[in-house]
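Just one chain is shown here, as structure tokens, and it is the form predicted on its own.
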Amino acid sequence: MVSGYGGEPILQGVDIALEAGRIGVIVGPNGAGKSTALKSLFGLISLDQGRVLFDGTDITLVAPDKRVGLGIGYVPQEMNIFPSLTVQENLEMGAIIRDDDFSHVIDQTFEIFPPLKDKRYSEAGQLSGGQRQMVAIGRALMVEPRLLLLDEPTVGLSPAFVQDIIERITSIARSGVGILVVEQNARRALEIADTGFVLAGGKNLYTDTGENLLNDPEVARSFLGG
């Protein structure tokens, strides 16, 4: 993928591939193009070069809302909930494109995120940061996606909530959903990654299993704090 916001492209040739039920993690320094890669995959940014394939179909020119209908969920880092709506209403908004009975998906979401069940009638804006992130991911799950794109899901959270969110992500992947995560907590994220993508300067610097990247001395020194 080659893409950006006008002018010099942010992504200058990034390749990402992920299989169903696998966790991919994108790490790298600030400005490497991590969030831009997710936005490009979801169609929020048009590609200057390259293609986006989903289940073998070219969706490069498909609008973001249509990509949701195909089975791609996207959770941005900011402004990812409706704070004045209840938890239940936020989840229902996530299912707005559905015209069938989705009550079972709400029940499944509460199974994945038990803290939300007791808060289902509370305003989402009154929840803790970790619980708000659960609501945001839960909204994306309402369309029963096959691919989930998560931008910095643990940013600003306490260590306890970081661990909680990481465990929930792993659980979702086990259900068969492919998950691609941009994460600042690189070491912790790579521990659960089937594939890790280290970006720098808008290009793939390393692509390998999470385990191999964690054990690579150069990756550890340059991107994981030693």
Given for the second form:
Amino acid sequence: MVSGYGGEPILQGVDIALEAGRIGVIVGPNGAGKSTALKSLFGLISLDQGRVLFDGTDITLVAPDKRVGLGIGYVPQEMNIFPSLTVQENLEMGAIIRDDDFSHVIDQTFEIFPPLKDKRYSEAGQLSGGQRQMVAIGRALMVEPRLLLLDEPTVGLSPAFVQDIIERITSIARSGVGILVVEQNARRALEIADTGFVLAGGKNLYTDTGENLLNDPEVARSFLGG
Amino acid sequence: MNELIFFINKVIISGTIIGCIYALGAVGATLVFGILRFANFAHADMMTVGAFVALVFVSWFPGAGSVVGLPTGFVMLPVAMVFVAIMSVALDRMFYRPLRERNVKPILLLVASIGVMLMIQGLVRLFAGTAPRHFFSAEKKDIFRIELPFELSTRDIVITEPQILLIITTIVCIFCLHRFLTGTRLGKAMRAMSDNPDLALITGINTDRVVSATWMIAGTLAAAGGVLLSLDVILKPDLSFNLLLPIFAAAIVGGVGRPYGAIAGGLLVGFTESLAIFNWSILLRPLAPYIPDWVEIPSKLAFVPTEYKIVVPFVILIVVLIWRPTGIFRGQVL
Ligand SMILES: Nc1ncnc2c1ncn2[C@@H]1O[C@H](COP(=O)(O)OP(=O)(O)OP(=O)(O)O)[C@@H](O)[C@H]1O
Ligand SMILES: [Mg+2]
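Based on the form predicted on its own presented above, generate the structure block for the form predicted in complex with the partner chain.
After this comes the whole thing, all chains and molecules, with the earlier chain placed first.
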């Protein structure tokens, strides 16, 4: 993918491929273009060059809200909830494109994120940072996506919460959802990654299994803090 | 005792009445702001249009009210509501949507709404002239007098039929709005879009539908406010002039984009206005024997002379925003 926000492209040729039901982790320094890569995959910014394939179909020109219908969920890095709606209503909004009965999906979401169940009638904006991230992920899960794009779901969370969210991401993936997650806690995230992508300066630097990246001394020195 | 009744009539009843009107206007203005991010200056004129539509239908079907035993103007309320709802959506399609599609800044939409405001004002004068009109030229206005069982009271609490209908209708409207916003998917989508428009879009919320629904609700409530106000007082083409400022004060005071805040704001502005122009010297009169002779009670002792009533919303706006910069219900940051 080559894309940007008008002017010089930010992504100067980024390749991301993920098999169904696997976890892909994108790491890299601030400003590397990680969020831009997710936005490009979801269609929020259009590509100057390159294509986006989902299940073998070319969806490069499909609008983002239509990609939700195809089974792609996206959780932005910031402002990813409806703060004055209750937790329950946030989840309902996630299912707004569904015409069938989705109550079982709400129950499943509460199973993945038990803390939300007690808070289901509280305003989402009143929750703690970690709970808000759970609402944000839960909202995206409501369409029962086959691919989930998560932009820094653990940003600003205390280490215990980070571990918590990462564990839940693994359990979501185990239920068959492919997950592509951008993470600052690179070491932790790569431990659960089937594939890791190291981006810098709008390019792929390394692409390998999570384990190999963790054991690569080059990667460790430059991107994992020694 | 009479003094107290005077207070009830002049402050409690008047304040509730005008507060309901402001609330009906402010809710629509705040919803439009929440979804479209601009202050719709033509909002008060949608209220005028509602009133005139009702008036026209009253002149066509003058006997409609006597059939059901209500004022004919009130019977025409649903017609006016539907008319203004459709008109609001039509105005959006004609003037605001083309601008939105060009991704203009919200300030441009505001300027467009000033244009729409002037256009509506011109059209109303063109078709209806500038003379004040009365809903009760052919019918009698029922007046209820409630006697209080106190020996000292000789005056009654006075409330008219239109005023009672106004209070009931406002409560019904607000109840329906509440059910809509919290109980239906479209209503929740409306709140979601007002909360976070970008997320609403990528969640798959049909934003076009939400925008149309917002205009319809705003138009419906505006028409209700306009008709009910002119049933209570008199209908002049410049009705909107005295409504615009208090309505926006109410919306801002309540927290921009917060419908319940707008209701609270409307009542607050209405009551404060009534209190400010109330002649307090009447309440002091019973105390006259205890006040030394050299203190003369002025015959008129109001915080604000009636002619300057319009400053009241300004003062409330300033006071509330100092205390709570985003309004009582913590609205959007302007
Ligand atoms: N909306 C935007 N308009 C213009 N430029 C942008 C926009 N968003 C990001 N950029 C630029 O794109 C580059 C990459 O930003 P991006 O958000 O993709 O980085 P990131 O890897 O997600 O960083 P972080 O770890 O801080 O989230 C940055 O140089 C940034 O200035
Ligand atoms: Mg980012």
